[in-house]
Amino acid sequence: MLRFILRRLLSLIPVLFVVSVVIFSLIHLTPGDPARRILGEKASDEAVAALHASMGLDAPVVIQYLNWVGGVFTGNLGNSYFLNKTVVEAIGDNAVPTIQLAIIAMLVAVLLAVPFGTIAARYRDGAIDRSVTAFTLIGMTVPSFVLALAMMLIFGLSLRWLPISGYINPFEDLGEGLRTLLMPGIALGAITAALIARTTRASVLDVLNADYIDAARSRGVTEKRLLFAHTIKNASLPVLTIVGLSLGSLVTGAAVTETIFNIPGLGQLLINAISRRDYPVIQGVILFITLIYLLTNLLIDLLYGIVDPRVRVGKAR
């Protein structure tokens, strides 16, 4: 197992290298100049050139990239051009709201989708199955920003149950913090819930149609025991895969939701950095999100062996 983990961690290096090259290339190929952004469009060419030199932007692009990568290996992602702080500090300040939002969105998705997907499979072609299928289709087709705006109108402005914007850290005020994150979490997790529900339904149906389930049923095993003792666990691997992939997507896809609900997370930090041409912050945030995505998938691979002992990831060739 340890060898497998080390091998997977080493395999992250070429992926992160390719991502770093792509990020750096795209940023420097995109029109826009952070020095002009800072000094204004009417600044003289001499002033802009002097600022370029102080920021290291007058060096060849390859040299700039090597300097940045060298800093990454020492934990130094550079300094923000506009925030008066390091990129590591900026990521640290904004990562907490995004991770909290992603966790709440995933909890909402799993707690709703897995039970309803299982029930839909158990009572296939019944009223519950048709209702769950209809809701999953709606959940997968309605964009998260449309759902967010609709929820703001209904639960924020009309009923006044939840705040329509702002963020309070749940570690400082648990009740108010959860109130500020609940509606964004539901809006962000709706598509994920629909996807998990459909996967759960399909996976449970496959197991229920297996021969060993028919054999167990013929021996008089009750339907309740068949479902909870023999079906759900064996159907959990595909669901676990979707949960892992979706958790990474929730972190990377939170930008729109954070902007709508004015949550100071990584998505909002990244959007502001792009609009300002804050190169170090853009590079650092995308690299950090990529690392979270890769580590999440590694964690899911390790969980396979726990959920299903037949999957021996540590002994895979």
Second form
Amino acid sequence: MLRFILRRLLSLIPVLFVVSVVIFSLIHLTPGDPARRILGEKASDEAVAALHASMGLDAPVVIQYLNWVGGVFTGNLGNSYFLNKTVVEAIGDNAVPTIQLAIIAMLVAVLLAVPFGTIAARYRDGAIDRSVTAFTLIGMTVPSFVLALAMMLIFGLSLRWLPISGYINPFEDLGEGLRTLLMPGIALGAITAALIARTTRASVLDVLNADYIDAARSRGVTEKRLLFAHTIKNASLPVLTIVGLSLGSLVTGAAVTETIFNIPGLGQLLINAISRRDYPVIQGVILFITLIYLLTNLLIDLLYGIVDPRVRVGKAR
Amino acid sequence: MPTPHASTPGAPARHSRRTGRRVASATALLAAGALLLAGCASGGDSGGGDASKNIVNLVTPAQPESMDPQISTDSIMGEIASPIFETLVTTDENLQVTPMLAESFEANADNTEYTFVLREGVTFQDGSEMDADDVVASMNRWLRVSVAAVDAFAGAEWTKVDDRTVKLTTASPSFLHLLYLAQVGTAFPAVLPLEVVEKVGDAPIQDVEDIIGTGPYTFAEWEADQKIVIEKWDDYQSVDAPSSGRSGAKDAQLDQVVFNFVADASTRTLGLQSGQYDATTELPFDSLDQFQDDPNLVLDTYMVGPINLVYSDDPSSPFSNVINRQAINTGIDRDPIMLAAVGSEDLYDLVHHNMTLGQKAIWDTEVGKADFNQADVDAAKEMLAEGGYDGSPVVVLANKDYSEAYNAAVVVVEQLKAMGVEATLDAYEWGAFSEKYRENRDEWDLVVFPFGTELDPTQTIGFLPTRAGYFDGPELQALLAKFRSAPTQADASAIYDEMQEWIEETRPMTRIGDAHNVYAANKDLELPWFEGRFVWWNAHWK
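Can you switch from the form predicted alone and show the form predicted together with its partner chain instead?
To see the whole picture, the full complex is given below, headed by that same chain.
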């Protein structure tokens, strides 16, 4: 098990290396200039050149890359050109709202989707099943920004229950914090909820149709026990895959939701950094997002083994 | 013992119905709880609209890239910085230059030396007293780092006469000098503590602790890409004179002004309508109808700047021939372009010369008026034939970050096609657009460019010699130098006519029109507006 984890962790290094080269090359090939952004369109070429020098942007690109990579190995991702803080600090500050948002989105998704997906499968072709199917279709087809704007209109403008935008850390003010994260969480989690509900329904149906369920039922096992002891656990592997992959995407793909609701998360940080050509922040955030994605996948692989002993790491022959 | 049965998986059973109900109830409870929490807590209305707290929440699209008042050319920087920093002189409601940090000032006979006596007892927000050393260090830094000062004050120097007196010595007389010393828009001559100047040198101020002025508000907080907060400074020493424009007494009554940065236009408008935000400097152009009848808001318009067509000076472009440039100027129909740009006839002006209609009292000329906006497509076609245009592709460069310029570019392309020009649109976000505009002049033929409003014609971006287009050359540079050293406004106005003639003949650009923005504020706010900015120190809740 430990060797497997170590091997997987080591395999991350070449992936991160390739990502670092691609990202560094892409952002330095893209037109745009952070110094010009700071000094303004009318700044003289001399002033821009002086700022380039102070930012280290006058060195050859390869040297800039080596300097940056050298820093990465020591945990130093550089300093933001605009934020007056290190990239590590910026990622640390902005990861908190994103993670909170992802957790709320995932909670909303799982708490709604797994029960309703299970019920839909249990009462296949009934009214609940049809309703769940309809809602999942809506959830998967309505873009998150449309859902976001609709919720803003209803809960923010008409009912005035929730703030239209902004962020308050729930650890500082639980009530206000949750109010700021509720709409974005639902908007972000809707697609995931639909995906999980459909996967849960299909997976539970598969298991309910399995021979061993009929056999158990014929032995007199109660329906409750059939569902909770024999079905849900066996049906959870595909659901776990979707949850794991979705958690990665929720953390890494919340940019649109964060922009609409003005949440200072990683997505907003990345979008603003790209717009300003804040190279160290772009590089650092993308590297961090890649790492999160890879680690989430590793975690899901390990969880498979816990849920299903047949695929337990190190046991297979 | 449970009874075995042969029900299908879908067949309902009593206990599973109970289970289903339990799960559904728990889920419903969770959802209800969340909404209840929202409903119960809704009284707080987080983020704004709270007159009882004596706070105003302003919403604006983006934060400034720098809060250095002497360097930054972001207009939002000026909005935030003008209550924090002060200048030696400022303008009253009649746009007359009046003392602010100076007690008095005078010029010598040939207007090459200005002497400023400083007000006594002025302190910076760090508690230190302002003296001539602070002023001389600040003003000399401004001469070096401000894009406006570099040209308008070339060869000038500030020196200390005594602790309360400073002197500006200029290379030549110019009516521009006092005008520039009084402006607080962008890259303005803010007086900073000597310690800050020594610490940052000519680099932009980065540390928020160094944002120290003498104004009635202090810089309190900068949450990146979220908000900047300024707070009332209780120790502010106000001038004992009636308030007028930006001059005179400053009576800070609001405890805080929060500048919220919200990129999404829909979020800004909904936030304003819901009362989360109290004011904005910039309503989206297409939301004017939506807000016009809103009883909770007071709206007005202000000049945001001209939209221009600039022709590439690359030799491969068909517009290297002046006849082809004149053809486009003759053929374009400005009204549809501006309507597409800003969405309403109330939000634009057509002006035949280089400065804005709002500056008519200072900058006006008859040059170019007679032939302005002919919209003669047939004449344009003939001129293009005369200019040797052979139907080769023409690229119109635009940027997507300024919706008015992008929308204008879309219509420009269609009008060019009507003139027989094989035009295509090439649009980028600002960073890529800006670099292509400056550096890659062979990749485009025309650019739709939003200019800013400027104090004097020499500062419009088109007249900067390093810019793309036909803005360089000894003839124009001689004119600009003559203009900058004009001793009086009347002398400058005569030279402005010559500059306009040069534009008409050379046709480096075609002026399309001037776009207006809409500012809005809660009707319960007394929030004065002067020369493109809110006057925060005289604002209060009614």
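The structure displayed is predicted, hence computed values, not measured ones. Numbering follows the first chain given and starts at 1. Throughout, rigid core stands for the largest set of C-alpha atoms superposing within 1.5 Å between the two forms.
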Inset, instruction - Once the core is aligned, please say if the CA of I274 is shifted by at least 2 angstroms between the two forms. - result: no
Inset, instruction - Fit the two forms on their core, then tell me the C-alpha shift of P60 between the two forms in angstrom. - result: 2.5
